[in-house]
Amino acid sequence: MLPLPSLPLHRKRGRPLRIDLHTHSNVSDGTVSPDTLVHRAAAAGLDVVALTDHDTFDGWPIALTAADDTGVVVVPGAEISTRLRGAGVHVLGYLLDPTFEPLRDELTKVRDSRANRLARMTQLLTEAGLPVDVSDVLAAAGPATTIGRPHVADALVAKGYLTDRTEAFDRFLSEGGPAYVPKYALDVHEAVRLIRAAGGVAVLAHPWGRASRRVLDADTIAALARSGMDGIEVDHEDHSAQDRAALRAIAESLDLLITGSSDYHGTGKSGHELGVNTTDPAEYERLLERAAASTRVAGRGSPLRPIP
């Protein structure tokens, strides 16, 4: 555990802050470091950037390092796999205690189930045409501890079967496609649960950017937000202006906040650049001092480091 409790405000003199609050590193499916990454956020003018690699927190201590050598900020998070309805739905945690044990089992027993999986698809792209093999996609997957689809996705276009990540999902690996096989993942609600239990903020990510669109209404979100979950990520790439619209218009109706931010990963995914979508400072605001109340009525520590 991080000894890093309190929850400062950074304030940039003459300008808003810049805040990008969903980004991915190669500890997960990106494809930079995380010391890379808060560089890269800095050259980008953020001032603020969440790390929220998939279902894991191991490349916290790297970012937080990096953020004393550039001044930016480092909010620890992580993006977690969860189901609805037999539909997935990915929930941002921030300022978590990452030793919080039955929230540590349970990411484990994902990113065992992403590990697992990767036989099954290998054998079905190989039935398909596309000899490849568990050994190649780990090759792919690099220092990542979460592997998951994009690395398999990167496999094949290692071996010149296909030109990106997004011709893999479109083809193969998205679900329903013929190479798609499904993962353990936590239920919403307990996702949510554990979260704040484990001191942190649970915020929904793009919820009506993917598969998660079909499940999650207006109704199912206030139902969430009764769990606990604290904010929508409202201004992603994935969602339409009148998504947006929407999506803020619910948020406002259940004093929910509300976030924006790229989903960074690199050069693993097109279009989503860092900053090109940021956080309201006030909004910013709002989360630290969830985080703060949360942490208080868990009992537990908090991640984030404190500003000079």
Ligand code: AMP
The other form holds:
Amino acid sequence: MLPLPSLPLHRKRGRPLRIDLHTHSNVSDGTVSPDTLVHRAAAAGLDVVALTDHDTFDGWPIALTAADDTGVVVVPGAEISTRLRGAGVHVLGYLLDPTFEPLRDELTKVRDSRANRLARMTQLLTEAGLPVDVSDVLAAAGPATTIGRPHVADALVAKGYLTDRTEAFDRFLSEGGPAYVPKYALDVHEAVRLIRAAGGVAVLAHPWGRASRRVLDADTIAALARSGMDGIEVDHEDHSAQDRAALRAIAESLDLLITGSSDYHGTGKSGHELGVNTTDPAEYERLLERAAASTRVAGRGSPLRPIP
Ligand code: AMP
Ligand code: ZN
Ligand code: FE
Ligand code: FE
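Same protein, different state: after the form predicted alone, show the form predicted together with adenosine monophosphate.
Everything in the complex follows now, all chains and molecules, and the chain you saw is the first one.
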């Protein structure tokens, strides 16, 4: 059974809590282990950090153990790959029951599709003059259970062809790039429903970041709220000051939670240092209330309160 994080407080030692609700470890495409991530969160002065690896819960046990060692509260979550009118949309699921089979099955499908596209991607790269094998990508991915384009990028860097992930995305891997191959992703409304059915809270990740901006207008966000989406990640490095103001207004008009995060990827993404954006403690408290209600309605266990 997973260790239980301590209950959150509004303030600690006379100052507001510092809360970062979106980070990645090397269980997906971050570069540090879940254990190191939590220790870095402590060193960065965070009180609460959510581990939200792409399409997997595999980092939870180690992160929750590290939480006990450091006193940092770890919120278990995942960033789920979904699709809306052909565009990739990311949905954060928090405090859900990781044993809920319908969601687990979908995540398995996404991970399998991610792995299966590597043969085609490496073939396209080889044809483009950058010879690389699936085995090179798997070596670069190390302990990851979710393999992504960043690992393909890492393999190209390891071979000495390119300098970093950014160059790999800019020249080859971004949507429409010469080595881009799409993956299976579930419908975004279905993802929201599955997170809620698993007793969790669903938050739309960086809606106006690169991939999802063109499909996520205010009406579409309202439709997602009707499907059960709980919140919007407003404070994210992909959003300009104007984006943040507009998204905040949309969230307020729909009574959605407003979150902020770093989307930390270790050395995999520059400018995304832990705590670069944070979530207001009052919004975090609302998130925990939503999680408790969601767990009750779904009749599921949660990672905080397992089924007795
Ligand atoms: P995938 O999950 O395989 O579709 O790859 C998407 C991941 O690549 C996301 O987690 C992004 O954070 C990451 N990513 C996208 N663009 C870049 C970039 N320019 N540099 C580094 N990472 C990126
Ligand atoms: Zn990522
Ligand atoms: Fe994302
Ligand atoms: Fe992310």
